[in-house]
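Let's start with one chain on its own, the form predicted on its own, as structure tokens.
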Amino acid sequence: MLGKLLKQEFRATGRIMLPVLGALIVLAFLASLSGSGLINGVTDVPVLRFLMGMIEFLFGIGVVAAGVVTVVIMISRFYRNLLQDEGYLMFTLPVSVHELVWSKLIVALVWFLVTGIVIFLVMGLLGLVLSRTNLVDLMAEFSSDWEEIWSQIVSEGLLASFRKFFLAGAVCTLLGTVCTCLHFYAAMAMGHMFNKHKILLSIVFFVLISIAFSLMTTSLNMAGFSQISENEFLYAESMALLFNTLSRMLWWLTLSELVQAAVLYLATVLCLKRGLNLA
């Protein structure tokens, strides 16, 4: 029943994210043009230097507009579906509360990642051309010099490394979108526990959670990064060393992140199990 969920999650916020990201492809294409041309002194129209300044300015604002949409529904389909009217529906059909809530969770953690990735790589190219970097030549430069630094990569023995500092952010910058999301559904299912006032609870609620777990990941932040001398930090003798020592802080911010992910969704479920008033 859980894959029925996420395809109608899947089909309801793909309406909205995919002419959003669309969107925001089509003003990245065009900023990349209007930049090439405002650096190479294509035109001296004063109207058309207006206009390409323009597509500057709406691309920011497409990169900007695209992140707060994607949390925005994010917010808002967990609220209209489970904490309003649609939520009598939601609470009859024979699924858990824990497919309901890992529906929108799934769903909302896809669309992070992929308004990351589009937004990283729509950057990344304006950025090349605005740069005046040709990409082949970029990528032919790099794949020339590969075999020398995939060498010293080995004789120095970073490779283990790189992939313990890269696994751990990946971990924890997943899990930390995870956090995100289970922190505004855990303050969201708080404040409709009671009869009024739910809108302003649930802000309440979400500004409690937020200092409530501030100072636990603080204190275990400090717990795990008073094991890491300041000298072992600040002068590493390698570059393995250095890897090393950052992935083990980035697995403290992770157990951190872990905690709360388990507090929060705990929180959320048994809100909407036992306390939930939709009235």
The other form holds:
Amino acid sequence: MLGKLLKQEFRATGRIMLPVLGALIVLAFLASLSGSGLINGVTDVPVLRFLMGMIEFLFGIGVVAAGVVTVVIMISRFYRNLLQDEGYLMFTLPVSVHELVWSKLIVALVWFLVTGIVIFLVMGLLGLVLSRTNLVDLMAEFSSDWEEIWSQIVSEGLLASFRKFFLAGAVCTLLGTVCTCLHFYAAMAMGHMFNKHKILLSIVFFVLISIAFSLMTTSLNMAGFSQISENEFLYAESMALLFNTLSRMLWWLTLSELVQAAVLYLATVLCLKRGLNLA
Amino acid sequence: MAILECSMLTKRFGSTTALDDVSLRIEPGHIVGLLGPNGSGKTTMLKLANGLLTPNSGEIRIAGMEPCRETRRIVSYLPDRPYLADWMNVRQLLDLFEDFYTDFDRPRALEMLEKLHISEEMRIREMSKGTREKAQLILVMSRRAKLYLLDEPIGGVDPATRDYILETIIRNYNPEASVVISTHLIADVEPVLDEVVFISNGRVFLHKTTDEIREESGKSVDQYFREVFRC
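Alternate state requested, the form predicted together with the partner chain (shown: the form predicted on its own):
Every component of the complex follows; first up is the chain already shown.
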């Protein structure tokens, strides 16, 4: 049933996210064209130059808006689809609460990832155009640089350290995003157990969870980081050692995120199972 | 085994007691009217049967099970409010019901939609209040469920549609299934009811067949209800 829920969730969110990301890509192309036009001085007409500037400005707004829309969709899908009137349908489908929460979480993560990739690509595109770099030259330069870096990595035996570092970074980022989503979910699920002031209470729970977790993670991270000496980090004897140290720090962060995610997930499921209180 | 059974069921919202020590047993194959004035606890009881609320004490069982994933497979529930996503059109909703409920009978739904002139392409947000209620009821009644829990199914529709809806309930009714209709429009539903449950201030104080009420009181259920609940 999780597959069917994911299908519904993608259908519900895709109708907003796809046009938003599509519009961002179109804006990026327009901004690239107008940006290169401005730099190359293709026109002296003030109105045209103003319009070109406006497109650049709109692109900036578009990038921020795409990020904001992704966050708003993540929150509103949980709120509207589970805790408002639509919850009457969702909670009477023959699915478990776990499946409901996972479907929301997985789809939110996918959209965060897709939005992140699109923003990275469009910013890169604009950066290339504005720096007047020829893409072919850049690729050739990058290719020769990469060969040099790669041979250095292999000769110094850095490959394993790099792999560890990037794996730790990816897992840490993914779990961080999971924690952000579950933080909102848990706060809303808790706030909606009450009969009145549900939104206000959700905000209160959000703040309380933030405080509790910042205290918890601070002590957990201190315990973890205390094992890493300053010398190890600041005066690492080699790149390999430095990256190993950074990886260890990231794994400690990941561990604290894992604990947070587990607590928030259990709290969300428990509130929805035992305290569901649809208006 | 009873299809719906409450035993000493109590639900409170803060200081308000919505259901107070309710015990009730509904057997398969009956159409039951859950009748009572506004705020008497009808909706709360149906929500509890669907697991949308958790009781403070007592228990409610569907075919011997507490409300859970298994009971949702056999219960078809119509809430008292618009509960379908307003961006969806009828076809998407048919797909959704077909996806999740193995007992959903799509040809039956299409037949009813055609009869009530509701297009498959129509979005929920484009529908009038009455059409929306009709679409919801069609989806719910197109399942071959064992228990139908209908909360105010005819409240927002015109009298002609009311007749069609009640006729639909009777026509699609599987003799082994039970239907619980919560309403205060008693005169309209009376002809289709086998039993009635009177509920007031969260307490069930009468559970009889409609024939028993008519024989004992010499009145219709509607007249009897008006007498009992006179302000």
